[in-house]
Amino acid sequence: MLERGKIDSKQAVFLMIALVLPTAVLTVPSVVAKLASQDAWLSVIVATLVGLLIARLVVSLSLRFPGKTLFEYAEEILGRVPGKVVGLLYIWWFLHTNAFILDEFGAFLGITILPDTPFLVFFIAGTFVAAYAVRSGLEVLVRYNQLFLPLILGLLCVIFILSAKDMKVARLLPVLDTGLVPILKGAAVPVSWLGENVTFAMIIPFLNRPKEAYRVAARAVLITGFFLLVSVLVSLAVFGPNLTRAWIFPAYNAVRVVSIANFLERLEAAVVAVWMLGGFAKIGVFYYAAVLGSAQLLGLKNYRPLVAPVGVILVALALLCENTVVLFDFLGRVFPPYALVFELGIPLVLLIVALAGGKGGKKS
């Protein structure tokens, strides 16, 4: 096996949360409010329910093939050549999605605190830190995430609480005024982010208790959905739907207006810290999935020689994004249907073919 590290269920939950939350918590409110207005919070609830279904699908498929990653059981289900084609598609998706994560990483830092710094500097820094963790192995990546994610979640809780004095419930009303269709359209964006947990298919073989994978996936989606819901509610209650959709990072701007007795203020530095610590972990997970999958596809005995070349490709892909406007237009309009092909479409086809052909063991 290329990876000999093992992780426990708690570490796996943290890792799955890190797959989605660091970037989504700041960008989801704006993107969803553009479609569902003050009902954006209902879109997040719908998205969380769909995210639970996607997570169950991924886990059900993985548990039919114990000890095997997505790349390995795709070949067993479809045959060698079609399976490798699916593997190539997923390598592309892991890299492409990670490139957009790097673009978000650079956009946030460039817009908020370092406007004169070229994005290339952020891309190289983020990739370098992630590459070091990936090269060190899954256990190192997981331990880094386990160290910082509780801090990140704690900071978010404190920030949301401190924003309470600026909130007005009236800004969330009237409920269901936009109708059902805008709410469902708004749900597509957070669904595509929550669906990134399909990457868990690369991690399940390394759980020390694989049978707990259902519980791990459900907890991670629910916790992530909760924080996304609170982020949307805070943004709407502080700014209202019109300003929320106008901001690029409304949750960040909500923190900027916090002022307690003219003493506790300027807390946006905490948000930047959350973004950077969580961003490194998220980049690392997708980076790890791409490197491990590439090594399995090529039949290598060690994935570490691929870390550097994959990092170069990742930075090059991130540089292809023209500007921040193009980035967020893609994330809000194009990314949901594109991502759902990999998050829902292909796993569903693989599971149907496996069940029809009687391939894999019984569902655990």
The other form holds:
Amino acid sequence: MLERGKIDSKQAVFLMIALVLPTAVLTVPSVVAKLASQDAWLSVIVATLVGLLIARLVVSLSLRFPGKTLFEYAEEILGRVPGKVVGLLYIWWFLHTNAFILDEFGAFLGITILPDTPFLVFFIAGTFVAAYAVRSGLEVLVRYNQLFLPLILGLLCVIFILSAKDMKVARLLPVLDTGLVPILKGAAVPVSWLGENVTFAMIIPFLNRPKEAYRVAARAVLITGFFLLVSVLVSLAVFGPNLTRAWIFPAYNAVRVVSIANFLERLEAAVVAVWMLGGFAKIGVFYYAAVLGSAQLLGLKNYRPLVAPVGVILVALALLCENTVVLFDFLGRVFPPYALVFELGIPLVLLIVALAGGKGGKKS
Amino acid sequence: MIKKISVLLILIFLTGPLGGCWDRKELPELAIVLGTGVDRTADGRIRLTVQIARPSAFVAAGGGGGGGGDVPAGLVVWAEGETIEDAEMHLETKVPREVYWGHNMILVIGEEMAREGTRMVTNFFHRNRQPRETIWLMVAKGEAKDFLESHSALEKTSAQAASFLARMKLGYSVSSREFDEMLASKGVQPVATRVEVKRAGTTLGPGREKQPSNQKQVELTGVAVFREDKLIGWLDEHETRGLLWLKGEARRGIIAVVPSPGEPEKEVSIKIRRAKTKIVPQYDGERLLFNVVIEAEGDMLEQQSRKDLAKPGKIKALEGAMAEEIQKRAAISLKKAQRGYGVDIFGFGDAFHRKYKKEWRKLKNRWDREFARAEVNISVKTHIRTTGLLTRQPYLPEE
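Mind giving me the form predicted in complex with the partner chain, seeing as the form predicted alone was just shown?
Starting with the chain above, the whole complex follows.
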């Protein structure tokens, strides 16, 4: 066993929320509004439903192979070589996705509060701290998250409530303006984000009550979906669809608009705090998944020697992104189909093959 | 042991940079912009004018040690460039501090610049992280520079005076994000506050009795009307009142002056406390009709007539006169927008879009033409709550 830590169900819910929400809450509204205009919030609801299905798929697959991660049961299902190939693909995906998370992390800080700092500094600082957490084991990451996620969610609630004064419901109307197609198109982006929950497959073996995994996953997806929904609704109600899609981080701008009695204003630092605290947890989980997966693929007894090299690769990958235009174009256009291969495609194939071959233990 | 020592060394080393002090910006190192003006120069360049606060003047006012009032509260600097950013760079060569936009309250666009288009002005203010989305957008009759160079006797600077005036929302005031939202929608054309520099009232003080007042001060005098991002005309203060009614932005503080029942030459003032506007479009593929329902509630606060108006019947009559007055005001603005400028500044198109989403797709690209020939019914429901502290004129002999 590479990881000796155990986490309880509540911690797992928190971890899964941190796996998706921190970056999504700021970038999703703009990307979805580009496709679905004022119906973007409907896209998020559709996406949450699909996210529930993906989570269910991942959990059913994992529960067939108790105590095993994605990398281990992929080999068991497909055989040694194809299993290793799938493992390699997943390592690439974890790293690549994480590199984009780092890019978003750097882009946000660079645009909003630290314009003079090179992105490399954000990448190295973020990766370095995450590396320390990953090296210390899953439990450390989970405890960190347990401490700060409630703070993050609380801050989000407060700042969204405060912007109520500037909202107008009329900006959300008319509903279903251009029919269902744009809504479904718009849903692809949040689906790919919520689908990042596939990383949960690396965590399920370490749950102290694996039977609750279904409930954990469902709860996490619903909470994440709810906060995404609120973020989209707030952005739309404050700016309307045309301005929402023009901003890169509409939720951030919505908070900048808050001014109550000309006194309670300039609260955007709270959003930056959410981004820093949550972004770190998110980077940490993907980092952990990549490191643990690599160790299992290589059959190592200890994953620690891999932390530093994986971190270096991560920073290098993050540096490949040329600018924010490329970044957000990728996230809106390329990422959904690309990610869905890993979030839905491969797990589905694995499950079908496992069912057909009668592999895996009794269905729990 | 070595590990402990190295950890300790790292910690000691980190205490230096962690404070972030190498990059600190103290207040006295900043030139805080309070108001910005953008003009088009004769040779087609952009002139950026900023009003910069002089912090010491703001501190002295609190001290009460006297003399604070004589310290100039700000200075006005301008520079030209190809773009706003370019002009800002030239500006920074004149200001020995770092220009800080975070407290900019107003953006005044000169008339010439506004006629050419606001898009090339506002982009800078949204793309940069310092200026805020909530700054008031105004259009100066004449040059924005003259506006910023004017003085306010009551506030420290004219930028503050103008932004406080805008915040009171007695006229129509619009923040830059609301302006851009109107600009982005096909169902409404933007309007912005019009500002002018006018002769100020007299400043009082010992030794000033005999000095003639030649001070200038800022005034909000209606709105500027746009087609897309280009200024095409103005509404004066009276027409602006109608705009507020139709846009549903009539807020507390507006006065309706109506003729006294039975005595048309005597006036009654009614102060509006709250108001609501509903625009209900009706479309059968041919005829475009808008039913505008305005509901207003107010208090009667002044009468010129000698009669006792505090009677149920008279109040009813006053409510009727009030409705008529509001209806008239709204109709004047409407006519000016439909016939005079041919632009939908009230957001009828947005209301139409909300109700007829399919038809909107056909009409949206020629909306202003459709709007100009649309039929509009304005109906007003009014309600008078109180007559202030008085019932009738008290200083009349009993009859």
